[in-house]
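Just the one chain here, laid out as structure tokens, in the form predicted on its own.
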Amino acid sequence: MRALDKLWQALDERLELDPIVEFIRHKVVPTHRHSWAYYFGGLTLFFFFVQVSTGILLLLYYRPTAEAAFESVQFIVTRVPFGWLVRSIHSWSANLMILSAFAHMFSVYFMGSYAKPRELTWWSGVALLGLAMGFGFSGYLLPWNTLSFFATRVGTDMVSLVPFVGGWLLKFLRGGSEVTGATLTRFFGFHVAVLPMLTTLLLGFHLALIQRQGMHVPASLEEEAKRRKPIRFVPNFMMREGVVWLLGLAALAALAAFFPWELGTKADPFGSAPAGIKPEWYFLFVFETLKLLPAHIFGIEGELIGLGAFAAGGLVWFLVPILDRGRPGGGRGRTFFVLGWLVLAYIVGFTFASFAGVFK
């Protein structure tokens, strides 16, 4: 104990911890009935961590090129010892951390979470949230497998529609007009380096943000949070996310080991197109919606006109904290609250009605 004293006695004569103590030791957490909402950024926090671990582990095996991507994640899995279950559990983290990741935007949504002064907090939240599915789309073709090949080559067709710089973009992203290795070595400095700084950074200023403004309490709630004795960040607060990040663990093991991801086959880039060939989860409903407009609007490619809403919704969904001045349930705040559900139940319904192969 004596070491241990004198250890921190030195590091506080150096770095002066004793601030940074007194913020923790004051440091609450509101409760109300809508506490448990607040689990949900600590839980992909963690889903995060899992996936930058067990990336380093895939990355002292993977070779990111075309003649030997797939073979080095056929030797992780066939060869290397508990391989198989590293990549289950990189690959179905990264599918629980962004399904975390939309839980826990929505609930901030709900919970009127965006209201100043915490419009940066909400703006670089949905920032994480987009190069989240920028690290699914970027690690998708990494393994060089049929899915993940024809997948690519569907979703970056889709950048060409851009109008004025959409050949451009298209080029950038694949190395040149088709998919090829070089599009493979560009996704993979994407994914490993350029997506990681990015995320680090502005995960930083996130949580940053969120320590200093502390945990948001809804106007409809905040009597009843005044009546109900706060808890202490540390130790209260801290054990209950643990136990949180305890059954996230349980539950991406159990999904590891009982539904390891599938390797499928090399892909060959001058054979034809699976048959139903979807993207992932998070993006069916963009997927599916494009499917259903007709091939061409009052002149105008149905595909662009698409794109143009979804960048239209996706921006009227990021200034939100600007557009909304009123309080969620009330006032012209009750506009934004109803729009958040209807915005929920297509994104949910068009998810589930793609798996269950409603749309043909």
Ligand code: HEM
Given for the second form:
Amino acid sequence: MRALDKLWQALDERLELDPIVEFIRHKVVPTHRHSWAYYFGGLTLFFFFVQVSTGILLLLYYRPTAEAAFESVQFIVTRVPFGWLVRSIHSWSANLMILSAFAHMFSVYFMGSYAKPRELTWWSGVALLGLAMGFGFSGYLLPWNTLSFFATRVGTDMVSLVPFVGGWLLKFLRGGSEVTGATLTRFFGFHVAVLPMLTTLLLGFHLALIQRQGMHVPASLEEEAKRRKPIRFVPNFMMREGVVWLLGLAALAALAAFFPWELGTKADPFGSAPAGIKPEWYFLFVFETLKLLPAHIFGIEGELIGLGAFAAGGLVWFLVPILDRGRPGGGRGRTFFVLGWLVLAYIVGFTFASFAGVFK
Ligand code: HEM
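The block above covers the form predicted on its own; next, return the form predicted together with protoporphyrin IX containing FE (HEM).
Up next: the whole complex, starting with the chain shown before.
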């Protein structure tokens, strides 16, 4: 114990740790009937940590070439001790992380936490969700199996619709005009270097803002939060968050062990695409909407109009902190409250309908 005290003293003399200790000692989290929503950001963070650690383990054996990728993943799941489990956890955790990020986004949205002074937290959050989906899209191709190959072909085809720069964007993503080994190498680079670096930086920014500003209390709950005592961040909130992480781990372990992630068959670029090819679930609402549109609307390609509408919708969502001017007495505006429910119902509705095979 004395040795620990001495070590602390030595570090404190050099780094002046006192202000940090004071900050941690005084940091509190408000309590009210919607305090449960404060746990989703942390849960997303937990899944991100799982992604980084299992991703590093997979990297020890994975080979990013069209010739060897599929075989290297096959080797991981059949020969490497616990390799199947690590791969299964990585794939399941990717999905749970995106699910949890969506839950986090909608919960902060409905609490109106994007309002001044938290605009930057919202904007960095939207960017983080985009990066998380980029992780999913780039990682999907890496096993180089039939499904991922053709889904990537369909997915990257979409960017060619972008006016003026579409052709260039397509080549940039694919490393040529077709999905080949060059695309795989590129996606691998995005997946293990570019996206992790950007995510780490943005996440650091997101978390620093939250530390600086503290948790937001919705206007309608301010009275209640004043009446109820806030809880200390260390150790009370951290221990509760720890329980949430354990629940996340339990769900992850059960899914990964009982439903091991499948590998399928090796991609054959010259083979024909299997029927009913679909992207990952978090792109389904976009995919199904685009499929519903007629080939041409007023002489313009239907899919182009659809993509334009999604881009405009995404921009409105991004700009919500500026567009929502709130209500005179405080609290967020009604219009945006209703808009949030419409967006949520649309995403959930289309995703489930797609799973149920409503769209043929
Ligand atoms: C990789 C993804 C993300 C991680 C790891 C993450 C992490 C966190 C954490 C730990 C918190 C504090 C606890 C909480 O309120 O839950 C938080 C707060 C917040 N996040 Fe995120 N977040 C992510 C994505 C997002 C997204 C997609 C949005 C919205 C578009 C967002 C917007 C916010 C806002 C506005 C707050 C402040 C909430 C408040 O003050 O009450 N975040 N985030």
